[in-house]
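Only one chain comes next, encoded as structure tokens, the form predicted on its own.
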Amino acid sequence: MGVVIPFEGSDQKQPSLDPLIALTSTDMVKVNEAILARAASHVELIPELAGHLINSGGKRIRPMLTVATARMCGARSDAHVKLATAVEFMHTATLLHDDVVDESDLRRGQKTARLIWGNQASVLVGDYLLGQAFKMMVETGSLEALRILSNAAAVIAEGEVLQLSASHDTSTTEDAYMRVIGAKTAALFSAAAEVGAVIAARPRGEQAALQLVDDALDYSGKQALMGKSVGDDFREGKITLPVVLTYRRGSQEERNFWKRTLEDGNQTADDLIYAQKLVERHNAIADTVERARHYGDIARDALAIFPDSAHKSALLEAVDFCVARAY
């Protein structure tokens, strides 16, 4: 049964992460202390930058899902609250190094980290923040786990590097773009799923499936409801996924378009406006989001074979969630 994505103006109830949030809040509480009590340094600038990253918001999405999967398959210890912890100081650290390679400016409506205190400030609490995901791993006494965290930190590296080597490239293929995404985002979704469990079975898809509706919104106008920055990933001349589909069905001159614009880095006031418009003509949001729908029926089967629980259902309402947001 595939994902129902309802459009605006139908009766039906909007899926929402409310069910994963209230199961997981206890959990979360013990999370979001750890989080503090490890982020703090005798080092004055550590938990002062990573704090600004920290409590900018997020939804912490990714050690809900380890809290979840974990309560799904029984845990009785505490050890996935530091595994869930290891997890968001792996994802904040990812964000750090991401800022600075893509010189963003903002993230979240607010100032990245690098443009207050630095690049290299902002690339050596990634690290220290790295290294604590780590000390949490081992400190659990889970190989298996260390295993897997450590292989999605590996995956996610490779990630930035082939982002990088296809950074303004606009012949980069579908196929590609796929492979980026899947190492920089959804390899830590998966590994956060998964160490929830250690070893059963987990839900792959849910994170290309968010990955993909992030890549819509920047070009259609509901990000502004979202209280997100329409066009940042254009302004920053991202290749995301409507913009290998508009750059392939378009004519020659709306491919000098993207390509200026992306690959030169030549933008005028006017463009974004004019990259929406290409992006519609070519039905790219609708066959992006389409794509989100088909990973999002990947997680749903993967969440199959567990029995039916509270933990299930607030799980694969949060699949549904991930695609319906792009609407």
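Computed from a predicted model, the values in this text were never measured in an experiment. If you superpose the two forms and keep the largest set of C-alpha atoms that fall within 1.5 Å, you have the rigid core. Residue numbers count along the first chain shown, from 1. What changes on going to the form predicted together with another copy of the chain:
- After superposition on the rigid core, the Cα of L278 moves by 2 Å or more between these two forms.
- With the core superposed, Q267 shows a C-alpha displacement of at least 2 Å between these two forms.
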Second form
There are 2 protein chains.
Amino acid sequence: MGVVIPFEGSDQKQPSLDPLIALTSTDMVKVNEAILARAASHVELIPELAGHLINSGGKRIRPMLTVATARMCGARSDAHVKLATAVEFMHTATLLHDDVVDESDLRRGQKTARLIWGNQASVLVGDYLLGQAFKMMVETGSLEALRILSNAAAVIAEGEVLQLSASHDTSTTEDAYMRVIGAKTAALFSAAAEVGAVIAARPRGEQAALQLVDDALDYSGKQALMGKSVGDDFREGKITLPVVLTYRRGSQEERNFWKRTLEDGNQTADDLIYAQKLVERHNAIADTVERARHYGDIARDALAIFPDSAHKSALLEAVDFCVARAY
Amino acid sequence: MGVVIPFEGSDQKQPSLDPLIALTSTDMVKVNEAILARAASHVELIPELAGHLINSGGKRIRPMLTVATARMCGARSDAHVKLATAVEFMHTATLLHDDVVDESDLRRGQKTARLIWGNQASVLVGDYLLGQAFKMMVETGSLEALRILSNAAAVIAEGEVLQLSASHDTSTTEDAYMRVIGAKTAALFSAAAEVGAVIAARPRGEQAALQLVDDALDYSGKQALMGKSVGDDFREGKITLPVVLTYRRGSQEERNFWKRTLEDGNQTADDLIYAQKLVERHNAIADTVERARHYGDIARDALAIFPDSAHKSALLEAVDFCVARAY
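The form predicted on its own done, now the form predicted together with another copy of the chain:
The complete assembly is shown below, putting the previous chain first.
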């Protein structure tokens, strides 16, 4: 349990991911080369489909975390490059399967792979990338990294099934919501950072600390996006934390409104404006941001046990950046 | 290169899988317990959906091979039980994804999971089982077993994509056909047997030999089924080895027939009978059986280097059983 330091800094320069990006750039060139090399196959459809998603402008924050924590912990060999690539492949495989499950047509503003090549190819290429990810982990020879990432793979899939079971269910509790987010997204962020420390052979206490950092990084970033795109989420019937809070704090009549619009998917023109009014009335955005801030505080405490270094500073600033996005 | 011993034995008692089943029964009780325990989750849909397929009467030949080869190689601990369970989970995950890709309604005479719970749940529970499989491999601490099985996972997925790219293509060569079969099915059989030897820490030469045994086991069994269910395969437009041989040996007119019926899926009532006539005319069933026999011979040679034991006898008889099924 760390001491929670209140987040203040509105009159300082805006926090940014740039230091993290700059510090990891040499390693990330190698990661990007490995991504291309490992998505190759004599079966042409595989690099074609995988390349579409790989080149679609994702920020590669997960492999960046692996690289940064490995360097912060003094990694010398290039094993962390393989692990970072494996982490990105796990993420890519999840996105491919996600788009099939959600029947998504767009991702990062581009047509999804399933829309171009079909659901079948997306499922199978996802499986292929997952297999390649495990092959790379094995090549590093780190059973501990394999343990962390195979566990993350199972947790992610479990979270996806949980979300599928609970989709459009307005009676979702904050706890259940946090479990889905934790499993679906935070699990891989945590694992990405943890294996960076593992491959640099640092003590387990520091590894656990890093897990918290990245729970926070993800949670706060995610919340920020949710707050801003509430219109899209509403139209898609997604149960976000602001909705969870508003629903539980509302009257029976208000709950009927949420049931009609999100569970039954029955929406009229004015519903979005009313939804936003309810969210505001129950202070749900502010409280969501408050939670992001709380996790940011825990993250910075977790990093405090590491000796000062450029990588540590960059990670601290990345935490601030994510929290700041929520405002 | 082993000496090929011709297969004869029509006047002996029929070969059977019973000795293999009897010898592995104690270990298989543990495998079955582990399967139930590891398919568990607090997300109810997971054990529900996984259990449907797990309890649908598969023969569990793959984990049986892992157990048999481990025992033949003198395994003492129970690590091979974990690996056998992981192998079965990899197989189950593949079936779940396969049924989604093939849009299958029936498997082993029962409704497929995707028909009951939907494609989405089938994809995700498959992912979950794959994650659990890797967790179990990690628990055994054998990087070599992890290497073999993660490689198999990538090869299987690659084979599935290749099949998807080539489906309904009558110009498939025997070589391409063998590559799909090799990747889709033989890869896991090979890996299942190989990890049995690995976990018992036997020399690499024996492990490679076992790989051949199981390529053969699968190939011959698979061919047998294909020969017998050619009607179903024909209606589904599947390119089997008898079709590959008949197509390549036929006239231009005959090839047009195959293109119309299998590529374009345009079939009339009498087409199946004509198809069977063509297959017979070009001796394609007999030559398919001949290939199964050839692989059976190689398999028995491969087993010859192991000292005599009950497990070795049971595996030899299993080879004969698979070849005999082709007649």
